[in-house]
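The data below hold one chain only, encoded as C-alpha cells and taken in the form predicted alone.
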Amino acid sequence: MSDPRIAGASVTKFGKHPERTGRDLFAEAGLEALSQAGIDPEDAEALYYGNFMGELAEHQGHQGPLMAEAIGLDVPATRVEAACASAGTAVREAVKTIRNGEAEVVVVGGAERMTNIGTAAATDALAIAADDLYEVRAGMTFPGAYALMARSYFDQYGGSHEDLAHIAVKNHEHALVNEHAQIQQEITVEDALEAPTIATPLGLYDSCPITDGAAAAVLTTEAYAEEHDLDAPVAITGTGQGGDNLALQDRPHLAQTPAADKAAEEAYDDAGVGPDDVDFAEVHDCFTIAEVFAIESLGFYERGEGIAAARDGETTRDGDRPINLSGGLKAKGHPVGATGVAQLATVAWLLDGSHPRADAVPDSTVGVAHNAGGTVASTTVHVMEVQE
C-alpha cells in the first residue's frame, strides 16, 4: 500500500470574485497544480471534486465532469458533498483510490462561488447543511448554532468572549503574509470585543467571511513520483472520517465534537502517530469557538483547556504548536467546497518550507488538516509527513 505523495498544489486568491464562475476558479487552481507537479494531464486517472452549494449559487449541478473538462482531463470525475467538509472528504476518497491500486495519479480539488448571490442568500444556502425540518425552519443559522455551542462550552468548562478574541487576533496576524488570504488585516483584542454582535457571544471577528475560491492538488503513488523524478517529499500517511447526529438537539452534548474525535483517532492510527508527534495543524475555524473544539478533538488539549491556548500564546506562530498559520478560515477565507484541499496545500507547503510562515515551524515533519461540515456532523482529518 502506497501513501499518496503530494506532487503539486495550488490555491486561488480567496475573496470576492463575483465576475468569475466556479469553473473558471477551479481551472486556475487545477491547471496550476498540474503545472507545479510537472505531470501530463493524460496521466491523471481520476478527479475528486468538492462542492457544496453549486446548485444554489450557480444553478449548476453535475460538476464533476464539468471541472474535469475545465482542466483538460478525460477521466472519471466525482463530485463530493459533505457540507463544509466536502473537499476533505474528496481528499479521503483520492487517498483510498491510490492506496487500493486503482490509480497512480489522482487530481483532488474543490471550489465554491458564494459572493455573487449576496450575504442573505449565501446565509440561507449555507443553512441547508443543518436539519431543515427541525433547525432551519425554526430560524437556525450557523452563527446561531455555533453561538449555542460556545455558550454550552462556557457553561460546562468556563471561558469568555475575550478568550475567543485572542483566536481571532492570532489568525488575522498569521494571514498577513498569506497572498491567498481574503483578509489581510491586523486586529486587536479590543477590536474583536467591540465589533458588532452576530449571535451572542460571537461577534463579527469571530466569524469567517463569505468567500469565492478554489484549490487543487495532484496526488501520486510513491513509485510514480520516483519513476518520474518528481519533487514530492510530503505524503498523506493518515486519513480519518467521523460523523455525528446532524441536528444539535439530537446530540447529548453541545460542547464537544465526537465526529472530529473519531476522525482524529482513525487518522492517527492509520499514520502510526499520536497528537504529541504533530508539529502544527490547520483546523476548521469557521467560528473562533470551532478552533477550540478542533484542538481538543485532535488531542492537543484536554476538554476545557483549549479555550486558553491562543490567549496563552501556545497556538501562535511563536507557540509550541502553531494552529492555522495560513490565517485559518477566519482570515484566509472559506470557499466551502475548496477549504479542505486548501488546508492540505497549506500543510504540504509548511512541511516542504515553501509557505511564507514556514519559518514558524522549521524542521517540522508532521502536520495535520482538520476539515468539518455543518456543526461538525461530518469531519475528516489527514496526517501529512515529510518522507526521507
Second form
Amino acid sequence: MSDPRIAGASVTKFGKHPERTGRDLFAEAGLEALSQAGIDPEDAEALYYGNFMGELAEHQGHQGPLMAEAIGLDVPATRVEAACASAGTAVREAVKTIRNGEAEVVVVGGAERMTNIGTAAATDALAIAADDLYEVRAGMTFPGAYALMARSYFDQYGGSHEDLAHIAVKNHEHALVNEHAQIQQEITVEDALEAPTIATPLGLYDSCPITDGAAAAVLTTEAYAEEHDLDAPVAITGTGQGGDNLALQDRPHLAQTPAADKAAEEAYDDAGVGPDDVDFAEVHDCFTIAEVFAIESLGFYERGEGIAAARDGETTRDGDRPINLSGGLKAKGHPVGATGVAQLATVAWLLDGSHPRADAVPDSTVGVAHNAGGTVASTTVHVMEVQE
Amino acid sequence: MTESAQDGEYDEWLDSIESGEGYYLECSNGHGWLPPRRVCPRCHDQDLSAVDLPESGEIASHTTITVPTPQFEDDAPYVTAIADFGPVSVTGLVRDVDPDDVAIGDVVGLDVGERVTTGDRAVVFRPR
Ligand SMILES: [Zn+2]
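Target state, the form predicted together with the partner chain; input state, the form predicted alone:
The complete assembly is shown below, putting the previous chain first.
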C-alpha cells in the first residue's frame, strides 16, 4: 500500500468572481496543478471533484465529466457531495483509489460559484445542508445552526463572544500575506464585537464570506514519483471520515462534534501518529466557533478548553501549534466545494516550505487538514507528512 | 410557497400537534425520534412505537436570526430554538416572547404556527 504523494496543487484567487463560470474556475486550478506536477496528463486515470450547490448556483448537475473535460482529461470523473466537506471527501476517494492500486495518477479538486446568485440566494442554498423538514422549515440558516451550537458551548463550558473574536482576529492576520485570500485586512477584537449580528450570538466577523473559487491537486504513487523524478516530498499518510445525525436536534450534545472525533481518530491511527505529533493544522472555521470544535475534536485541547486557544496566543502563527495559517475559511474564503482541497494544498505548501506563512512552522513534518460538512454531520481528516 | 404534495409522515405529525395529539417515535431502548423513521439510528431497533409528546419542554439552545433565507424574509428577526422534550428534541420558532428574553431552560409548549413570509405551517414554541 502506497501513501499518495502530492505532486502538484493549485488554488485560484478566492473572492468575488460572479461572472466566472464554475468550469472556468476549475480549469484554472486544475491545469495549474497538472503543470506544477509535471505529469503527462495522459497518465491521469481518474478525477474526484467536490461541488455542493452547482444545481442552485449554475443550474448545472452532472459536473464530473464537465470538469474533467475542462482540464483536458478523458477519465472516469466522479462528483462528490458532502456539503462543505465535499472536497475533503473527494480527497479521501482519491487516496483510496491510489492505495488500492487502481490508479497511479489521480486528480482531485473542487469548485464553487456562489456570489453570482447574491447573498439571499446563497444563504438559501447553504441552508439545504441542514435537514429540510425539521431544521430549514423552522428557520434554520447555516449561521443560525452554528449560533445554536455556540450558545450551547458557552452554556456548558463557558467562554464568550470576545473569545471568538480573537479567532477572527488571528485568522485575518494570518491571511495578510496570502495572495489567494479573499480578505486581506487586519481587524481588531473591537471590530469583531461591534460588527452587525447575523444570528445571536454570532456576528458578521464570526462568519466566513461567500466565495467563488476552485482548488486542485495531483496525487500519485511513490513509485511513479520516483520513476518520473517528481518533486513530491509530501505524502497523505492518514485518512479518516466520520458521520453524525444530520439534524442538530437528534444529537445528544449540541456543543461537541463526534463526527470529527471519529475522523481524527481514524486518520491518526492510519498514519501512526497522535495529536502531540501534529505541528500545525488547517481546520474548518466556517464560523469562529467551528474552529473551537475542530481543535477539540483533533485532540489538541480538552472539551471546553479550545475556546481560549486563540486568545492565549497558542494557535497564532507564533504559538505552539498554529491553526489556519492560510487565514482559514474566515479570511481565505470558503468556496464550499473547493475548501477541502485548498486545505490540502495549504498543508502541503507549509510542509514543503513554499507557503508564505511557512516561516511560522520551520522544520515541521506533520500537518493536518480538517474539513467539515453542514453542522459537522460529515467530517474528513487527513494527515500529511514530509517523507525522507 | 405551497407544496402541492404533502410530505407524508411529517405533515401527519404537524396535524397531530395541531389536534393536540402530538407524538414521537420511541424504540425499545427509549431513544426518541420524529417521523418518518423506520429504524432507530442509534441502536438499529425497528420496533418503533408512537408515544405522546410531553406537554412541555425546555429550551436547549436558541438564536435570533437577523439574516434570513428568502423564505423567512418577512419573519426576521425571529428566534429559532431547539427544545428538549425528554427522549426527543424538537426545532421550532419561538413565539410570544421578546427575542431578548429567551433563555436556555425556558419552559415551552409545542404548537403549529404560520410562517409570516410564506404562510406555510411551522413548528412553534410558546412559553408555558
Ligand atoms: Zn434506539
